[in-house]
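Taking the form predicted alone, here's one chain by itself in structure tokens.
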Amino acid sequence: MDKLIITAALTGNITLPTQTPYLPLAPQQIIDDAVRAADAGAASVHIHGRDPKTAKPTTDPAVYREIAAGIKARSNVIVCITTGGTAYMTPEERARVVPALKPELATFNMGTINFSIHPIADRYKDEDYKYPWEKEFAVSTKDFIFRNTFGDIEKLMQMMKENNTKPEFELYDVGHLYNLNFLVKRNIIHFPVWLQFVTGILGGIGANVDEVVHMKQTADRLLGMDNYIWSVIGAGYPAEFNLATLAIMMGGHARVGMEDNIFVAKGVLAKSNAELVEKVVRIARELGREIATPDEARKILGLKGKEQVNY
């Protein structure tokens, strides 16, 4: 097996500040947490930006540049930039950070789905929210269609190629593997590919062993075992750690972080993303799987190197 690539998804756009006081929000908080996660064993940090004044998700390239440059100045960790955005952003707005920053790695969503966090709003009273936008943001996702059409995908793939940015393909359901296979056959996407099986999002595939095994077997059949490297995301607790453990045993890789899960143990909030990384490192070591450094992960994934980014 390759050494384990651990990705830390630091803040995301679906975790509400009200859910945990430990969520990094301001650029400097995200930078500091990224460095701590890297020191704990993360080879890659997945970056979303938030408005420095309101903590609301943003795709402002200036915010991303501040975060990415701050991380680069202090750590060798891979910086993976999101192109996911939010319900309020067009595909073009979501992708504009790629030509602006020319990152080594950026997320690439492989299909249109319902994507909702509206049940979170049922957990809080109006007076509980830390920011005035949070409740409306959560409730609005009940009618959110996360658009990633074949036209959008082709445009983003061309953008990635022009900027020599490696796609991290986000697969929320088994149909997204068929989308990927179709685009490989059309010579739009080329092997080898880096896949994230995203499980547990309302609107996508469930977060359990059967679904991950099904995704893996489907990828083997459609793509061929030698043509891809895969990782898994388990949204929520305990799915994050259960499925990370499964991936460790199956030869895959793992993503953790407050974007996906805020608990380090049952009912215990993680105080940093580093705590979540440390737990997966402990599990991997108990199972005899070595941890990849950022440079080892760059070699495994075939990245261009941080000296070729635009930040």
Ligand code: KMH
Second form
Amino acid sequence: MDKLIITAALTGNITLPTQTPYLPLAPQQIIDDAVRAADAGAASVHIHGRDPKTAKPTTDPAVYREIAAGIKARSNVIVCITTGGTAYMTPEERARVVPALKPELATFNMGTINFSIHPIADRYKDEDYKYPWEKEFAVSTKDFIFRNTFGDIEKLMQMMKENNTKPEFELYDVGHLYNLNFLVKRNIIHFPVWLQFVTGILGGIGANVDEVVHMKQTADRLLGMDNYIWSVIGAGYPAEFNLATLAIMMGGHARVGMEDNIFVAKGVLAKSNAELVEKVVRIARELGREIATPDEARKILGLKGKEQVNY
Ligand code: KMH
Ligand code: ZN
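Could you present the same protein in the form predicted in complex with this ligand, rather than the form predicted alone shown above?
First the chain shown before, then all remaining chains and molecules of the complex.
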């Protein structure tokens, strides 16, 4: 088995500041958290930017540049930039960070789905919210269509190729493997591919062992075992750690972080993303799986290297 690639998804686009006081929001907080997560064992950090004044998710390339450059100055960790953006953003707005930063790695969402966090709004009273946009944002996702059509995918893939950015394919359902396979057959996507099985999002497949095994078996059948490397996201607690453990045992890789889950133990908020990484490192060590350094992960994933980015 390859060494374990741990990705830390630091702040995300769906976790509300009201949910945890430990969510890094300002660029400097995200940089500090990234460095700590890398020191704890993350080979890759998955970056979303938030508006420095409002903490609302943004795709402003200047914010991403500040974060990515700040991390690069202090750490060798791989910086994986989101192209997922968030509700209310067009595919073009979401993609603009790729030509601007030319990152080593960027997310690539492999199909259109419902993507909702509206039940979170049921948990809070109006006066509980830290920022005025949060409630409306959460409620609005009831009608949000996370758009990733074949047309969008072709355009984004072209952009990734032009900037030599490796896609991290985010697959929220088994059908997304069929989308990917279709595009491989059309010569639009090329092997080997780096896959993230995203489970537990309202709108996608559930975060359980059966679904991950089904995704893995489907990927083996459609793509062939030697043509892909996979990682898993289990959104929520305890799914994040249960599915990370499963991936560690099955030869996959794991993503943790406050984008996906805010708890380090039942009812205990993680005080940093590093705490979530440390827990996965402990589990992996107990199971005898070694942890990949950023350079080892670069080799496994076939990345261009951090000297080739534009930040
Ligand atoms: N928000 C995650 C469930 C992206 O940023 O492009 C999936 C994600 C996608 O991280
Ligand atoms: Zn993300």
